[in-house]
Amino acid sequence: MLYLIGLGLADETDITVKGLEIVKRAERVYLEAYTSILLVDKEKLESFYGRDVIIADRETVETGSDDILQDAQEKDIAFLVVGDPFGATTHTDLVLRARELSIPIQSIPNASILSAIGSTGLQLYNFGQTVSMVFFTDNWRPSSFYDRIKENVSIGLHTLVLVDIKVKEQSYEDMARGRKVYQPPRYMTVAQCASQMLEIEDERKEQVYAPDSLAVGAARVGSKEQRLACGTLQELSQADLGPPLHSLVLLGKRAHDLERDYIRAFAIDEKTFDASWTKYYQGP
């Protein structure tokens, strides 16, 4: 059997007693460690699990399922993802590419950002499309997540904006010339998302959002560390939450009473808050 389990979003006790119990008995353990990290390191997992854990970087997973996948037809293989297990596309080929060996699979849910969001005092039912934002480059400026953010707003939706991470990533010039040479971790923060927020409403001034639009950033969430702070994008892009991880919420217009009550407590400047809520989200 395959087994993908969700590891949870802060650290080694997050995971499910299921979960726990199926890592105890595998054949080998694999933490998926690229499209999301654990507040905790691998030597830390080890120690609670009482196993040996077996790093699966976006190269393993995506090119080297095959070692991954291993004689699972016959042993147990326990494959950890931080958050739930269909968090990202990428665990979906690999269950795919199971389906194709006639390998048995099983998925072991557990809390994701999707829904650990709600932390926030906003309602999932008030969310719209989640989006992504990568770091910009000199000649790379992706804004497809402008066009989703827009169709959030036109029926006024909050929009989650997950922000990119860059683990065990090769530049250009590496990767043209065959070098195997990472370059160190870089993780996304929200001061860091509102500013190429506010860049792509610059460049495209289709009005979707202003630097006096609220929005919540959160850090670290799920852990005892974790941060809240709400206010506008010109407000957040200068905000300093501390470590990562990160990610954003766009409010949006349908925004409720009661969400106004709980977020104004992580108001960076209540006036500011005040003004910004009456301007855009305060009903006839």
Given for the second form:
There are 2 protein chains.
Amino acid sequence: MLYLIGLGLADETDITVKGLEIVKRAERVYLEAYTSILLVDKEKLESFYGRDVIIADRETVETGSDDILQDAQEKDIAFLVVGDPFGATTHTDLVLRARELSIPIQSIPNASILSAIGSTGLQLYNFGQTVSMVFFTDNWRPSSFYDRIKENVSIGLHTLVLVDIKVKEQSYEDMARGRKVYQPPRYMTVAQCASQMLEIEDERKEQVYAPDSLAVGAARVGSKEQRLACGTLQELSQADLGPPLHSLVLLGKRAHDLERDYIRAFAIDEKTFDASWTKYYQGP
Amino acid sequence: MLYLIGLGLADETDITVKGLEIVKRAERVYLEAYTSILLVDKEKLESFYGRDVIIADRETVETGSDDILQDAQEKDIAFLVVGDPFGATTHTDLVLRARELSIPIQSIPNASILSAIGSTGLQLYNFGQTVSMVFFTDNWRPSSFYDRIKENVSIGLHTLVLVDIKVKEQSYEDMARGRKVYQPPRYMTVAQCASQMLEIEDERKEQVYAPDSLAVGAARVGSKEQRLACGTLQELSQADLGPPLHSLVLLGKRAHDLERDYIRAFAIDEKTFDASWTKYYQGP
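Rather than the form predicted alone that you just supplied, could I have the structure of the form predicted in complex with another copy of the chain?
And the full complex, kicking off with our chain again.
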């Protein structure tokens, strides 16, 4: 059996009781470690589980899935995923390959940022499609997120923006020379995300949002160190929410007064918050 | 401290290790039991936790929140919610009241149907806003869900339809006479949901979807007894997916070939599936 087990969002104790039981008795335990991270390291997990954990990087999962699935017809293999196994990213390929090999599959769900973002006080019913923001480079500034946000904005919905993480990435030079040397990990911040959003609005000028549009920055959601900051995109582009992981929600115009009451408590500046609320979000 | 603790979706072992530790040491433990249910009963939870659990029905939460919050400034109160505490429904009111009383709050996230629905193989990035479907009566057939689905359809997105549950409801007669007598619980099925959707399309005729539009019916998501059925709305309106809880996803036109490969394995009838796929979902 292939078990896809969600680890939740923050630390080693966010695994479910059911998930932990399977981890303890599985033949092998893999940790998917390239689409998201917990706020604790592999060693912490290993000591909590009382056993070894094998790191599965992108290469292993995408080209070496048969190694992961070896003997899974008879034995239990645990594949650990931060968040929910089918959350912000999916492991459809691995499951399809397991199906081909007639390996039974079970997934153990857990918290995902897609639902835990509800702890901002914004109603999950009011969210449109989720978008991703990658690190811009000098010559790669993909703006497809802008078109998606535009669709959400056109029907008044909030947009959750998930931000890039770079783990075990090679520099172009090292890649070109075939050197397996990796860059230190990088995690996008709310400030970088807000800046890139404003940069693209400035370029495309379709008035999807503005520097004084309201958004909520969220850091370390689901942990004791969770921090929320609500403000204009301009304010958030200068806010420091501390260590990763971050995400951002752009407010939709359908925002409700109850949502306002909730998020105003995290306002960077209540005056600018109230001004923007009145300008854009106060319904007819 | 007020702890809002998600229980996940299926049984008593879906609580997180962190959540269970708090339940074991809290002063009082409440179970919110009117917006969703686990697939196990209160007694099972109590024996797993080794302690009593107080059922909090709608009345208690909406009008008696100060009883729940009593002494929470000094003592730990656990408020258990099926799914994620801020998932399909929110307990914003309770949190706002706790804030007024200067009670610190922490939420322990868990799986929600909003992310666990990813186990259908449909990409969560391709979902628009979530809608709710209530039981129609002879003179109450609210169709606001139809307008919301129309918005999602217009931009090619999937729609998750959460279906009604009726727990501890009074009949109109008993309510009028002030008799606290409650009806047996009722849980909407995928078949009822698909039928009501077709009924409203038939009435409004805005061609938001059709009898041969594709959808995925999901039952008992996150449990070992999870069952998925993919088919036309017409087929699903006659499908029997067994015991609750059910939900349904209407496919958006932006559906990807990888999603098709995944869900075709659950097709009620591969022939009608392929025909509808070709008709509506095969991109240019």
